[in-house]
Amino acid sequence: MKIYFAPLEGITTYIFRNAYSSIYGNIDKFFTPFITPSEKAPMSQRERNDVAPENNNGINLVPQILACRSDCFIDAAKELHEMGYSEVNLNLGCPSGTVCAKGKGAGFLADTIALQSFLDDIYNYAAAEDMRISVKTRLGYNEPDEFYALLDIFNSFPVSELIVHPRIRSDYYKGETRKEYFSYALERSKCPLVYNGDIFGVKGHDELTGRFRAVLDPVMLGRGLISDPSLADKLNGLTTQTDYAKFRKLHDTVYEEYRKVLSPDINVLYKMRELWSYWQNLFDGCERDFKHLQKAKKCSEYDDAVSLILQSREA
């Protein structure tokens, strides 16, 4: 099974991607947190550093672009092409209020006329430069039935892959995914499809396969894969259990790499606390230690809390 690692802003940085790839592997594509080009620059220095080929050796990486102006999108795609990238991804899924207010992400889905004009421009560029452009989308902005017209639009372009998160913007990440609309896509899409949304375990994946009466391959995993880094191995039948030895190695590698590039301690701890907001589900019974971890202001205090948490699964 092909597995794609979804982008999570502030989490799936090149530091995390490199650590995960070297320790776990089994990821066919990593997608970067979105790049936001502007009139002033195709990308920021931080974004450029995150996609720099020298920081992503051995990783099949697809940069994701968040834009509602085709000229800005194309400027970013050109720079990425010069770096050696042959595929980029258009973000039409981000539900953030500040993003949508600017007509970007899921907010762009509300204006299908502007979207179609935008797609005309970027796919003309892609054809001229032999660039692949995939799309990550929600079902719509206000109503899921918007997806019917959106799919017709996507079908009129050479979308290299259509990654569908079957929720609307106002759903954010809550409630059940609207699976009947992905079933519709399976019947009507002319684009290669990728399912994304709420796969947190093998059982959930198998239930979706039964629901759709189709093999979901590839699938894109985001929060589920962060929450249990062994999930890709489980879906590929390589293990049935969370590998806590691998987890510890992942934690230690990410932690040490952040300590090399961030200071003071609190900036490192902000990064690690965000990861632990997902990881803590793997460590039932460690609530007291998690409180100490969240209150830590120095790496030495954090180290003590983490040591107790990890020892709970190594005994």
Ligand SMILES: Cc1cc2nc3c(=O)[nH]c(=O)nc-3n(C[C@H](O)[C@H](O)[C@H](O)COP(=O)(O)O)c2cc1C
The other form holds:
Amino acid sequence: MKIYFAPLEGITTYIFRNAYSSIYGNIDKFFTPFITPSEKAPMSQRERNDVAPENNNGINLVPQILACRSDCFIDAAKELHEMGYSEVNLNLGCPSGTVCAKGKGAGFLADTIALQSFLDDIYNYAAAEDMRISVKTRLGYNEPDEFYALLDIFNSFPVSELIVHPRIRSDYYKGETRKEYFSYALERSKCPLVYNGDIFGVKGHDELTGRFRAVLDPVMLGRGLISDPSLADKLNGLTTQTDYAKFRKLHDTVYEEYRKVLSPDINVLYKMRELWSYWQNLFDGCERDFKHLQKAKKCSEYDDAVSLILQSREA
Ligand SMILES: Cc1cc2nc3c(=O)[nH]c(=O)nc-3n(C[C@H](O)[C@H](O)[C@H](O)COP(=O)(O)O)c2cc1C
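Next up, the form predicted together with the named molecule, please; the one we just looked at was the form predicted alone.
Every chain and every other molecule in the complex is listed next, the one we just looked at coming first.
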């Protein structure tokens, strides 16, 4: 089964992607967190650095663009094409208030006329430049039934892959996913489909396969794969257990690499704490050490807490 690593802003940075890819491998595509082109520049220096080929060696990477103006989207796509990328992804899912207020992300789904004209422009560009454009979308902005019209629109363009997170904007990332709409997509989509949403274990994945009476391949994994970095290997039958030795390597590599580029200590610790908010579930019984980890202000204090947590899972 092909596994795609979902983009998670602030988490799946080039540092994390490199560490994951060298330690676990077996990811067919990574997607960058969104790049937001503006009239002034196709991308910021930070975004350029994250997507630079020299920072993503050996990784099959698809840069993601968040825009509602086709000229801005195309400027960013052109720069990415010059860097060597042959696929970019359009973000139609971001639920954030500030993003949606500007008519971008999930906010763009509310204006199907503007969306259609935007897609006309960007797919004309894609045809001329031999670029692939995939789309990552929600079901709609206000109502899931918006998906019927949206799918008709997507079906009229050469969308290279349609990644569907079956929720609407106001669902954010919570509550049951609206699986019946993904079933509809399976019946009606002319674009190759990718399922994304709430796959946290093999059991959950198997239930989805049963529910859809279809093998979900590829699947895109986000929080589940951060929370248990062995999940991709588990889904592919390569292991049944979380590999704590690999996990330690992942932790140490990400931590060391952030220490090289971030300072003072507290900025490194913000990054690591965010990761630990997902990793915590792998370490039942370490609640006291997590409190120390969350309170740490210096790397030395963090190191002490982490070594106790990691020791708890060593043979
Ligand atoms: C902290 C966070 C950051 C995210 N950043 C992005 C992003 O930059 N681009 C995007 O398309 N989706 C983003 N997402 C959505 C995820 O890619 C994914 O669609 C969502 O988490 C549902 O999949 P999951 O249940 O496997 O995590 C983000 C989600 C979270 C929780």
